[in-house]
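The chain below stands alone, shown as structure tokens; this is the form predicted on its own.
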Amino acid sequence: MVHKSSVPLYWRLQKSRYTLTGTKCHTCNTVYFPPKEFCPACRRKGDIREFRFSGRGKIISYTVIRVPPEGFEKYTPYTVAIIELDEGTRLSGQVVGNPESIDIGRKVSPVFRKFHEDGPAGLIQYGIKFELVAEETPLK
């Protein structure tokens, strides 16, 4: 089976995938992506508030997909990540690059990239991906 994308559900989440928009609970300081309605944590006190990610966060764990779905064929290989971002919360995300340079701890940072397009004059869906922070060589 062919993915073929909801346009509604595609229109509502386009502004956490293009900005990283979540929300953050004023009362407990909890930032959460995706975006919640209400804090778990505080439940009716909290005080919930759109929030922007900076996108930049180091990666947890990964994995390299090989042998992908239906319909991502032309994509492989390509990383999977569980990123911490510096704010805190954990998401996961695309890699790209080479698969060998990633690597537990490395520092990410965000890349507005393609995701996947409904054939050829289906829907084209962009976001957020993340790509790896050149590793700095201390001076001699």
Second form
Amino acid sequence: MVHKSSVPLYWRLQKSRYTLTGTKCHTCNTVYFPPKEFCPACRRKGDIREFRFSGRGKIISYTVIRVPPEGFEKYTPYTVAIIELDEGTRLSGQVVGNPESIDIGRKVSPVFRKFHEDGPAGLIQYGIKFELVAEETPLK
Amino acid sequence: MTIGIVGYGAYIPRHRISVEEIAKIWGENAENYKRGLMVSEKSVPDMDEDTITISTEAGRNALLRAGIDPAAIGAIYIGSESHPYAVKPSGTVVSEVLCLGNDIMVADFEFACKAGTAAMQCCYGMVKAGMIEYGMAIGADTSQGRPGDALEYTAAAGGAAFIIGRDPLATLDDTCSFTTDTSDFWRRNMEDYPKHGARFTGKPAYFKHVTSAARMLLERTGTKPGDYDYVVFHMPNGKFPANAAKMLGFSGQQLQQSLVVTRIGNCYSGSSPLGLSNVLDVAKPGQKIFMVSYGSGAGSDAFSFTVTDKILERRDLAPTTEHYISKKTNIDYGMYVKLRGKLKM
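So that was the form predicted on its own. Now I'd like the form predicted together with the partner chain, please.
Then the entire complex follows, led off by the chain already shown.
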């Protein structure tokens, strides 16, 4: 987790958080998020390159946060889930919307939202969260 | 090759609060407000939504429709009166998220509710001058209305983005502006809520500027209201645009498709842009669109567009405005207070 006042750390993580950019080893086709600069499977034979995930996936597991860490009090209750991305890796992320409508196996798509505000005078951190794909109302 | 809108996109947060729900809290007659404002409910941003996130989603949809390399966009201008930072441009975040590259001109615009259309004019001028290939103009807001004030019934959230360039889905035939120093609505630095001149916001402000800009453009283009298939006005409520249409000689039928205010409220800088996106969602090749925005302070930007064949191949590449209008969850006043950050923790 990003320390509240670490502006340089937020800046360094911006690209992966804004665009879900990870890496892919073109030797073994394994994808990584957050990005790895070295493929632990292929080691020196690895061919790691930047890889952008679509952000589409499904919920593997989730928890509803009712006792939040400092700075997230106003958002409760909110849901944090383990998402399996369509391209084949898992990450944890917030799922927006009513926690009661969230369930294991539901499909999700990415939305760009505020992550955290470092108080009224501090930095606003942004990134990708997820929302349930409404299967009953297809995009039109 | 002509210049105009190459791609467009809308975004509206999903929460809605009804006029009844607000009127109940303040002991007001909801029917009076509904009749007077011609608004049934308004959109409310989630706690983690702001002008930057709304602009990003609208911009993403515009890129989907345009089908261009995002890095070919040479300028991004976001018009809003609710930029999250007083100092630090919204456009830098949006540009980075949409991968527009670093060879790009960025600035945030503010002119009350017409900053988004001012951004469109700038992009048009820069494309015409050959300075950039494409420019992205966005009008978006999470509007503020003081609790209990008449504005609370309409101040909503949403936005629309337009990519201006050549080979458009709607050519921008001409544009002009009418501007005066008229203080009908303002918000001082560090203040949470705007102040307004109540009835003064009508005749000497909205109507004078909207009709003056409209007449200027009709004269410049040698056209008359009957030459247009659709008309879009800034929508502080449902009544003002209806009256402006009548004063200028446009019919209710020409106005109807753009009147999104009745179901989502006044999205300020996103108001007329969302009206335009809702029209582009249904317009046919060859049809003409007349648009006049309004920003307090005060000024109006008028535009004439002609829809091209390209609309048919690009329209379905992103969600429609109606998709976002109808994708909604109604909330009560308690949740509204929480979502709008009116609770002191």
